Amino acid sequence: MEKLVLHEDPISGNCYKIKLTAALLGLRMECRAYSVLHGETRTPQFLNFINPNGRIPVLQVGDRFLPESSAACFYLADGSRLIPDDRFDRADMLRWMFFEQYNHEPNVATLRFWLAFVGEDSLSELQKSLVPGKKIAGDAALKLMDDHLATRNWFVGESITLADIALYAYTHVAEEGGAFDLSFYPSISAWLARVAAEPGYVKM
(Lines of atoms letter the chains of each structure in order from A and count residues from 1; the text may use other names and numbers.)
(Lines give C-alpha, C1' and ligand atoms only; values in the text may rest on other atoms or scores of the structure.)
Protein backbone atom coordinates (compact mmCIF):
# COMPACT_ATOMS: atom_id res chain seq x y z
CA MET A 1 0.00 0.00 0.00
CA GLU A 2 1.19 3.53 -0.79
CA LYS A 3 2.24 5.88 2.02
CA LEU A 4 -0.75 7.02 4.07
CA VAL A 5 -1.02 10.52 5.54
CA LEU A 6 -4.06 11.72 7.47
CA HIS A 7 -4.68 15.47 7.38
CA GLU A 8 -6.73 15.92 10.55
CA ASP A 9 -7.85 17.93 13.54
CA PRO A 10 -7.26 15.75 16.63
CA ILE A 11 -10.54 16.88 18.25
CA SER A 12 -12.57 15.63 15.28
CA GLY A 13 -14.47 12.37 15.54
CA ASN A 14 -14.54 12.14 11.76
CA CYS A 15 -10.74 12.09 11.77
CA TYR A 16 -10.70 9.59 14.63
CA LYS A 17 -12.79 7.15 12.58
CA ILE A 18 -9.94 6.88 10.09
CA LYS A 19 -7.29 6.53 12.79
CA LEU A 20 -9.31 3.82 14.54
CA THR A 21 -9.88 1.94 11.28
CA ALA A 22 -6.16 2.00 10.52
CA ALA A 23 -5.28 0.94 14.06
CA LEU A 24 -7.66 -2.04 14.07
CA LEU A 25 -6.13 -3.18 10.77
CA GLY A 26 -2.54 -2.62 11.88
CA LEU A 27 -1.88 -0.01 9.16
CA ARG A 28 0.83 2.62 9.56
CA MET A 29 -0.35 6.17 8.91
CA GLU A 30 1.30 9.55 9.40
CA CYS A 31 -0.88 12.31 10.88
CA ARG A 32 -0.65 16.03 10.14
CA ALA A 33 -2.70 18.26 12.43
CA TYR A 34 -4.69 21.38 11.59
CA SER A 35 -6.91 23.49 13.84
CA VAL A 36 -10.40 24.05 12.50
CA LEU A 37 -11.02 26.61 15.27
CA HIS A 38 -8.07 28.65 14.03
CA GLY A 39 -9.03 28.43 10.36
CA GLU A 40 -6.07 26.31 9.32
CA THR A 41 -8.14 24.36 6.77
CA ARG A 42 -9.12 27.59 5.01
CA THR A 43 -5.65 28.76 4.02
CA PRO A 44 -4.68 29.00 0.33
CA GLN A 45 -2.13 26.23 0.90
CA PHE A 46 -4.76 23.83 2.25
CA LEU A 47 -7.43 24.77 -0.29
CA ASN A 48 -5.07 24.52 -3.26
CA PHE A 49 -3.21 21.36 -2.34
CA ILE A 50 -5.22 19.32 0.22
CA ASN A 51 -8.97 19.88 -0.16
CA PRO A 52 -10.68 22.70 -2.10
CA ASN A 53 -13.72 22.13 0.14
CA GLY A 54 -11.67 23.36 3.09
CA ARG A 55 -12.57 20.49 5.39
CA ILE A 56 -10.88 17.66 7.21
CA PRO A 57 -10.31 14.75 7.33
CA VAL A 58 -8.43 14.09 4.14
CA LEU A 59 -6.61 10.81 3.63
CA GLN A 60 -3.56 11.21 1.41
CA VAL A 61 -2.62 8.03 -0.44
CA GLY A 62 0.73 8.59 -2.10
CA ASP A 63 0.14 11.80 -4.07
CA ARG A 64 -3.66 11.44 -4.21
CA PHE A 65 -6.13 12.97 -1.75
CA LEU A 66 -9.36 11.38 -0.51
CA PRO A 67 -11.70 13.63 1.50
CA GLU A 68 -14.71 12.45 3.55
CA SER A 69 -14.31 10.10 6.50
CA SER A 70 -16.54 7.30 5.23
CA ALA A 71 -14.72 7.14 1.89
CA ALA A 72 -11.34 7.10 3.64
CA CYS A 73 -12.43 4.36 6.05
CA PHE A 74 -13.74 2.27 3.17
CA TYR A 75 -10.48 2.68 1.27
CA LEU A 76 -8.48 1.43 4.24
CA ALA A 77 -10.83 -1.44 5.06
CA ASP A 78 -11.62 -2.70 1.56
CA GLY A 79 -11.08 -6.47 1.55
CA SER A 80 -10.62 -6.64 5.32
CA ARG A 81 -12.60 -8.13 8.22
CA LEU A 82 -14.21 -4.71 8.83
CA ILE A 83 -16.38 -5.04 5.71
CA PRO A 84 -18.83 -7.97 5.65
CA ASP A 85 -18.62 -10.64 2.98
CA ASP A 86 -22.40 -10.96 2.77
CA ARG A 87 -23.94 -8.63 0.18
CA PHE A 88 -26.90 -7.60 2.34
CA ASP A 89 -24.68 -7.01 5.36
CA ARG A 90 -22.39 -4.78 3.30
CA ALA A 91 -25.38 -2.67 2.29
CA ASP A 92 -26.62 -2.65 5.88
CA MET A 93 -23.20 -1.45 7.01
CA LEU A 94 -23.51 1.45 4.57
CA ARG A 95 -27.01 2.15 5.88
CA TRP A 96 -25.63 2.72 9.38
CA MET A 97 -22.77 4.83 8.03
CA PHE A 98 -25.30 7.01 6.19
CA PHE A 99 -27.42 7.16 9.35
CA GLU A 100 -24.37 8.40 11.25
CA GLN A 101 -23.76 11.20 8.76
CA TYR A 102 -27.38 12.31 8.38
CA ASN A 103 -29.01 11.66 11.78
CA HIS A 104 -26.26 11.26 14.36
CA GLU A 105 -23.30 13.48 13.45
CA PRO A 106 -25.28 16.67 12.63
CA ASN A 107 -26.77 16.58 16.13
CA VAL A 108 -24.52 14.68 18.55
CA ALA A 109 -21.22 15.83 17.05
CA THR A 110 -22.39 19.37 16.36
CA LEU A 111 -23.54 19.94 19.95
CA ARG A 112 -20.28 18.52 21.28
CA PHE A 113 -18.31 20.95 19.10
CA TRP A 114 -20.49 23.95 19.90
CA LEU A 115 -20.70 23.41 23.65
CA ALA A 116 -17.34 21.82 24.48
CA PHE A 117 -15.04 23.68 22.07
CA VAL A 118 -16.71 26.86 20.77
CA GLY A 119 -18.52 27.60 24.06
CA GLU A 120 -22.19 28.44 24.53
CA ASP A 121 -21.44 32.13 25.11
CA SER A 122 -19.64 32.31 21.77
CA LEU A 123 -22.46 30.79 19.73
CA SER A 124 -24.47 32.96 17.37
CA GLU A 125 -28.11 33.59 18.15
CA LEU A 126 -29.04 31.23 15.33
CA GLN A 127 -26.85 28.48 16.74
CA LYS A 128 -28.31 28.97 20.22
CA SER A 129 -31.81 28.66 18.79
CA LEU A 130 -30.88 25.33 17.15
CA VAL A 131 -29.52 23.69 20.32
CA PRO A 132 -32.87 22.38 21.71
CA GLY A 133 -33.86 20.80 18.39
CA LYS A 134 -30.46 19.19 17.95
CA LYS A 135 -30.68 17.82 21.50
CA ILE A 136 -34.04 16.17 20.69
CA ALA A 137 -32.77 14.79 17.37
CA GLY A 138 -29.53 13.55 18.95
CA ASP A 139 -31.37 11.72 21.71
CA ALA A 140 -33.67 10.18 19.09
CA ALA A 141 -30.63 8.88 17.19
CA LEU A 142 -29.08 7.47 20.38
CA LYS A 143 -32.36 5.76 21.35
CA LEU A 144 -32.63 4.14 17.93
CA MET A 145 -29.06 2.86 18.32
CA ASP A 146 -29.71 1.63 21.86
CA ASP A 147 -32.85 -0.23 20.79
CA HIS A 148 -30.95 -1.89 17.93
CA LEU A 149 -28.10 -2.95 20.22
CA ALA A 150 -30.46 -4.37 22.85
CA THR A 151 -30.59 -7.66 20.93
CA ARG A 152 -27.13 -7.81 19.34
CA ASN A 153 -23.47 -7.07 20.03
CA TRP A 154 -22.67 -5.20 16.81
CA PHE A 155 -24.60 -3.05 14.38
CA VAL A 156 -24.17 -5.50 11.50
CA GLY A 157 -23.39 -9.21 11.62
CA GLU A 158 -21.44 -10.95 14.35
CA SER A 159 -18.31 -8.80 14.56
CA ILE A 160 -17.16 -5.20 14.39
CA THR A 161 -17.52 -3.42 11.04
CA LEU A 162 -17.12 0.10 9.70
CA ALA A 163 -20.68 0.75 10.89
CA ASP A 164 -19.51 0.38 14.49
CA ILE A 165 -16.42 2.51 13.91
CA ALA A 166 -18.43 5.29 12.27
CA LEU A 167 -20.96 5.41 15.11
CA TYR A 168 -18.43 4.89 17.90
CA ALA A 169 -16.38 7.98 17.10
CA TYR A 170 -18.83 10.63 18.22
CA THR A 171 -20.96 8.45 20.50
CA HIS A 172 -18.18 7.69 22.96
CA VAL A 173 -17.57 11.43 23.47
CA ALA A 174 -21.23 12.45 23.25
CA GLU A 175 -21.29 13.61 26.88
CA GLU A 176 -18.61 16.26 26.25
CA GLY A 177 -20.38 19.59 26.38
CA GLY A 178 -23.18 18.25 28.57
CA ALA A 179 -25.91 17.85 25.97
CA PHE A 180 -26.26 14.07 26.26
CA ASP A 181 -26.22 11.51 29.07
CA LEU A 182 -25.19 8.03 27.98
CA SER A 183 -26.37 6.47 31.24
CA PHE A 184 -29.85 6.49 29.69
CA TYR A 185 -28.58 4.10 26.98
CA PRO A 186 -27.28 0.90 28.63
CA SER A 187 -26.99 -1.06 25.39
CA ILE A 188 -24.85 1.68 23.88
CA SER A 189 -22.67 1.71 26.99
CA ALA A 190 -22.07 -2.05 26.73
CA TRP A 191 -21.29 -1.71 23.01
CA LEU A 192 -18.81 1.10 23.66
CA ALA A 193 -16.93 -1.23 26.00
CA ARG A 194 -16.87 -3.96 23.34
CA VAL A 195 -15.38 -1.60 20.77
CA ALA A 196 -12.74 -0.39 23.23
CA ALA A 197 -11.78 -4.02 23.95
CA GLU A 198 -10.98 -4.76 20.27
CA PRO A 199 -7.32 -5.69 19.59
CA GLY A 200 -5.44 -2.69 18.22
CA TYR A 201 -7.90 -0.15 19.63
CA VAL A 202 -6.54 3.37 20.09
CA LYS A 203 -8.06 6.23 22.07
CA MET A 204 -9.19 9.44 20.43
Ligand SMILES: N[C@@H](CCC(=O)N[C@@H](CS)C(=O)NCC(=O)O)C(=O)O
Given for the second form:
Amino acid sequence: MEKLVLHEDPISGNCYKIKLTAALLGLRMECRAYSVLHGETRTPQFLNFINPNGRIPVLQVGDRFLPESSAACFYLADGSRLIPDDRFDRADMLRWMFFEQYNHEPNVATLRFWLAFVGEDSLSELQKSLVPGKKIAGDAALKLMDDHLATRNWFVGESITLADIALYAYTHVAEEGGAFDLSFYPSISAWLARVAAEPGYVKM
Ligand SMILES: N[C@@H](CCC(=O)N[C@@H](CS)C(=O)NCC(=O)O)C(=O)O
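Since the one above is the form predicted alone, can you give the form predicted in complex with the named molecule too?
Now the complete complex, all chains and molecules, led by this one.
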Protein backbone atom coordinates (compact mmCIF):
# COMPACT_ATOMS: atom_id res chain seq x y z
CA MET A 1 0.00 0.00 0.00
CA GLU A 2 1.16 3.56 -0.72
CA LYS A 3 2.18 5.81 2.19
CA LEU A 4 -0.82 6.88 4.27
CA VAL A 5 -1.12 10.29 5.95
CA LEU A 6 -4.19 11.35 7.91
CA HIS A 7 -4.89 15.08 7.99
CA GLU A 8 -6.92 15.35 11.19
CA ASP A 9 -7.97 17.09 14.36
CA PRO A 10 -7.68 14.82 17.43
CA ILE A 11 -11.00 16.12 18.84
CA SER A 12 -12.87 14.91 15.74
CA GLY A 13 -14.83 11.67 15.78
CA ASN A 14 -14.83 11.65 11.98
CA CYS A 15 -11.03 11.42 12.11
CA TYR A 16 -11.15 8.82 14.87
CA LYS A 17 -13.20 6.49 12.63
CA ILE A 18 -10.23 6.31 10.28
CA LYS A 19 -7.70 5.85 13.08
CA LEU A 20 -9.81 3.06 14.60
CA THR A 21 -10.18 1.33 11.22
CA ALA A 22 -6.42 1.50 10.65
CA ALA A 23 -5.71 0.24 14.18
CA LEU A 24 -8.07 -2.75 13.91
CA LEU A 25 -6.38 -3.68 10.62
CA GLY A 26 -2.82 -3.08 11.91
CA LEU A 27 -2.13 -0.40 9.26
CA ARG A 28 0.51 2.27 9.80
CA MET A 29 -0.53 5.84 9.15
CA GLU A 30 1.16 9.17 9.79
CA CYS A 31 -1.06 11.88 11.35
CA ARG A 32 -0.90 15.65 10.75
CA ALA A 33 -2.95 17.77 13.12
CA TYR A 34 -5.01 20.87 12.30
CA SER A 35 -7.22 22.83 14.72
CA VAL A 36 -10.81 23.11 13.55
CA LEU A 37 -11.50 25.61 16.33
CA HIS A 38 -8.74 27.87 15.00
CA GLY A 39 -9.86 27.64 11.37
CA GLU A 40 -6.78 25.74 10.21
CA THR A 41 -8.77 23.78 7.59
CA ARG A 42 -9.87 27.02 5.92
CA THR A 43 -6.47 28.43 4.94
CA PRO A 44 -5.75 28.94 1.20
CA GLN A 45 -3.04 26.25 1.46
CA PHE A 46 -5.49 23.68 2.91
CA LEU A 47 -8.27 24.57 0.42
CA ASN A 48 -5.93 24.47 -2.58
CA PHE A 49 -3.93 21.36 -1.81
CA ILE A 50 -5.78 19.18 0.72
CA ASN A 51 -9.56 19.62 0.58
CA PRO A 52 -11.51 22.34 -1.28
CA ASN A 53 -14.37 21.56 1.13
CA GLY A 54 -12.28 22.96 4.03
CA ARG A 55 -12.75 20.02 6.36
CA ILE A 56 -10.85 17.21 7.98
CA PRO A 57 -10.49 14.24 7.90
CA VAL A 58 -8.58 13.80 4.67
CA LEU A 59 -6.70 10.59 4.01
CA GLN A 60 -3.65 11.15 1.85
CA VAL A 61 -2.68 8.07 -0.15
CA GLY A 62 0.68 8.72 -1.78
CA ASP A 63 0.08 12.08 -3.48
CA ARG A 64 -3.72 11.75 -3.73
CA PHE A 65 -6.21 13.19 -1.22
CA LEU A 66 -9.40 11.46 -0.10
CA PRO A 67 -11.81 13.55 2.05
CA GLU A 68 -14.93 12.13 3.81
CA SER A 69 -14.50 9.72 6.70
CA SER A 70 -16.65 6.96 5.21
CA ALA A 71 -14.71 6.99 1.93
CA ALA A 72 -11.40 6.89 3.80
CA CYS A 73 -12.53 3.99 6.01
CA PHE A 74 -13.69 2.13 2.91
CA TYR A 75 -10.33 2.67 1.21
CA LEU A 76 -8.45 1.24 4.19
CA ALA A 77 -10.81 -1.70 4.78
CA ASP A 78 -11.46 -2.73 1.15
CA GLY A 79 -10.94 -6.51 0.98
CA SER A 80 -10.63 -6.90 4.77
CA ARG A 81 -12.78 -8.57 7.46
CA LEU A 82 -14.32 -5.15 8.25
CA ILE A 83 -16.41 -5.29 5.05
CA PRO A 84 -18.86 -8.21 4.70
CA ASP A 85 -18.46 -10.73 1.87
CA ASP A 86 -22.21 -11.09 1.45
CA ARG A 87 -23.60 -8.66 -1.15
CA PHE A 88 -26.70 -7.69 0.87
CA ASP A 89 -24.70 -7.25 4.09
CA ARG A 90 -22.20 -5.04 2.25
CA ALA A 91 -25.04 -2.76 1.11
CA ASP A 92 -26.57 -2.91 4.60
CA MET A 93 -23.24 -1.74 6.03
CA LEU A 94 -23.40 1.27 3.69
CA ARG A 95 -26.98 1.89 4.80
CA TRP A 96 -25.79 2.36 8.40
CA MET A 97 -22.86 4.52 7.28
CA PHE A 98 -25.27 6.79 5.35
CA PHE A 99 -27.60 6.82 8.38
CA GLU A 100 -24.64 7.90 10.49
CA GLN A 101 -23.87 10.81 8.18
CA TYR A 102 -27.47 11.98 7.77
CA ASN A 103 -29.34 11.18 11.01
CA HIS A 104 -26.62 10.76 13.63
CA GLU A 105 -23.52 12.90 13.03
CA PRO A 106 -25.30 16.21 12.23
CA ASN A 107 -27.13 15.93 15.57
CA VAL A 108 -25.03 13.91 18.03
CA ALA A 109 -21.62 15.15 16.84
CA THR A 110 -22.68 18.73 16.22
CA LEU A 111 -24.21 19.13 19.71
CA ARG A 112 -21.06 17.65 21.28
CA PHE A 113 -18.92 20.13 19.33
CA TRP A 114 -21.15 23.11 20.10
CA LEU A 115 -21.66 22.37 23.80
CA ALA A 116 -18.35 20.75 24.82
CA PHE A 117 -15.88 22.66 22.61
CA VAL A 118 -17.41 25.95 21.37
CA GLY A 119 -19.45 26.54 24.56
CA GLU A 120 -23.14 27.38 24.84
CA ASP A 121 -22.47 31.09 25.50
CA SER A 122 -20.39 31.43 22.33
CA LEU A 123 -23.02 29.93 19.98
CA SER A 124 -24.70 32.20 17.43
CA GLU A 125 -28.42 32.90 17.78
CA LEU A 126 -29.06 30.55 14.85
CA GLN A 127 -27.04 27.74 16.48
CA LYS A 128 -28.85 28.25 19.80
CA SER A 129 -32.21 27.97 18.02
CA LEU A 130 -31.13 24.66 16.43
CA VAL A 131 -30.12 22.94 19.70
CA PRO A 132 -33.57 21.60 20.76
CA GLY A 133 -34.31 20.11 17.31
CA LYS A 134 -30.89 18.48 17.12
CA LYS A 135 -31.40 16.97 20.56
CA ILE A 136 -34.72 15.42 19.48
CA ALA A 137 -33.22 14.12 16.22
CA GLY A 138 -30.11 12.80 17.98
CA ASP A 139 -32.18 10.92 20.55
CA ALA A 140 -34.28 9.46 17.70
CA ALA A 141 -31.10 8.16 16.03
CA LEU A 142 -29.84 6.68 19.32
CA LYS A 143 -33.23 5.03 19.96
CA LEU A 144 -33.21 3.45 16.50
CA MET A 145 -29.70 2.10 17.12
CA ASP A 146 -30.66 0.81 20.57
CA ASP A 147 -33.70 -1.02 19.17
CA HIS A 148 -31.58 -2.57 16.40
CA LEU A 149 -28.93 -3.73 18.88
CA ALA A 150 -31.48 -5.24 21.29
CA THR A 151 -31.40 -8.52 19.35
CA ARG A 152 -27.91 -8.51 17.86
CA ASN A 153 -24.26 -7.88 18.73
CA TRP A 154 -23.24 -5.90 15.64
CA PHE A 155 -25.03 -3.62 13.18
CA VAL A 156 -24.54 -6.03 10.28
CA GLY A 157 -23.75 -9.74 10.30
CA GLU A 158 -21.94 -11.55 13.08
CA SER A 159 -18.81 -9.44 13.53
CA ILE A 160 -17.61 -5.84 13.60
CA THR A 161 -17.80 -3.91 10.30
CA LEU A 162 -17.30 -0.33 9.18
CA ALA A 163 -20.93 0.31 10.18
CA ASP A 164 -20.01 -0.27 13.83
CA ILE A 165 -16.87 1.87 13.56
CA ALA A 166 -18.72 4.76 11.89
CA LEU A 167 -21.46 4.75 14.53
CA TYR A 168 -19.13 4.11 17.46
CA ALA A 169 -17.03 7.25 16.92
CA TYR A 170 -19.56 9.86 18.02
CA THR A 171 -21.83 7.58 20.06
CA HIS A 172 -19.18 6.73 22.66
CA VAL A 173 -18.59 10.44 23.33
CA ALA A 174 -22.24 11.50 22.94
CA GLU A 175 -22.51 12.51 26.60
CA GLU A 176 -19.74 15.13 26.27
CA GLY A 177 -21.47 18.52 26.40
CA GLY A 178 -24.46 17.08 28.24
CA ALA A 179 -27.02 16.83 25.40
CA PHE A 180 -27.39 13.03 25.55
CA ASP A 181 -27.62 10.43 28.30
CA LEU A 182 -26.51 6.95 27.22
CA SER A 183 -28.01 5.31 30.32
CA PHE A 184 -31.32 5.42 28.44
CA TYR A 185 -29.82 3.10 25.81
CA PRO A 186 -28.68 -0.18 27.44
CA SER A 187 -28.15 -2.08 24.18
CA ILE A 188 -25.94 0.72 22.88
CA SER A 189 -23.93 0.63 26.11
CA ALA A 190 -23.33 -3.12 25.77
CA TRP A 191 -22.32 -2.69 22.13
CA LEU A 192 -19.88 0.13 23.02
CA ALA A 193 -18.13 -2.29 25.38
CA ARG A 194 -17.96 -4.96 22.63
CA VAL A 195 -16.30 -2.50 20.23
CA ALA A 196 -13.79 -1.41 22.89
CA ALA A 197 -12.89 -5.08 23.50
CA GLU A 198 -11.88 -5.68 19.85
CA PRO A 199 -8.21 -6.65 19.40
CA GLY A 200 -6.23 -3.62 18.23
CA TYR A 201 -8.77 -1.11 19.58
CA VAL A 202 -7.39 2.38 20.22
CA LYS A 203 -8.97 5.17 22.23
CA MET A 204 -9.99 8.45 20.62
N1 LIG B 1 -18.90 14.28 6.12
C2 LIG B 1 -17.58 14.63 6.56
C3 LIG B 1 -17.68 15.65 7.67
C4 LIG B 1 -16.33 16.33 7.94
C5 LIG B 1 -16.46 17.43 8.98
O6 LIG B 1 -17.56 17.93 9.29
N7 LIG B 1 -15.31 17.83 9.55
C8 LIG B 1 -15.30 18.84 10.57
C9 LIG B 1 -14.64 18.29 11.83
S10 LIG B 1 -15.35 16.80 12.41
C11 LIG B 1 -14.46 20.01 10.11
O12 LIG B 1 -13.42 19.83 9.49
N13 LIG B 1 -14.88 21.24 10.41
C14 LIG B 1 -14.10 22.39 10.14
C15 LIG B 1 -14.81 23.41 9.33
O16 LIG B 1 -15.92 23.14 8.83
O17 LIG B 1 -14.23 24.48 9.19
C18 LIG B 1 -16.84 13.37 7.02
O19 LIG B 1 -17.49 12.39 7.40
O20 LIG B 1 -15.61 13.33 6.97
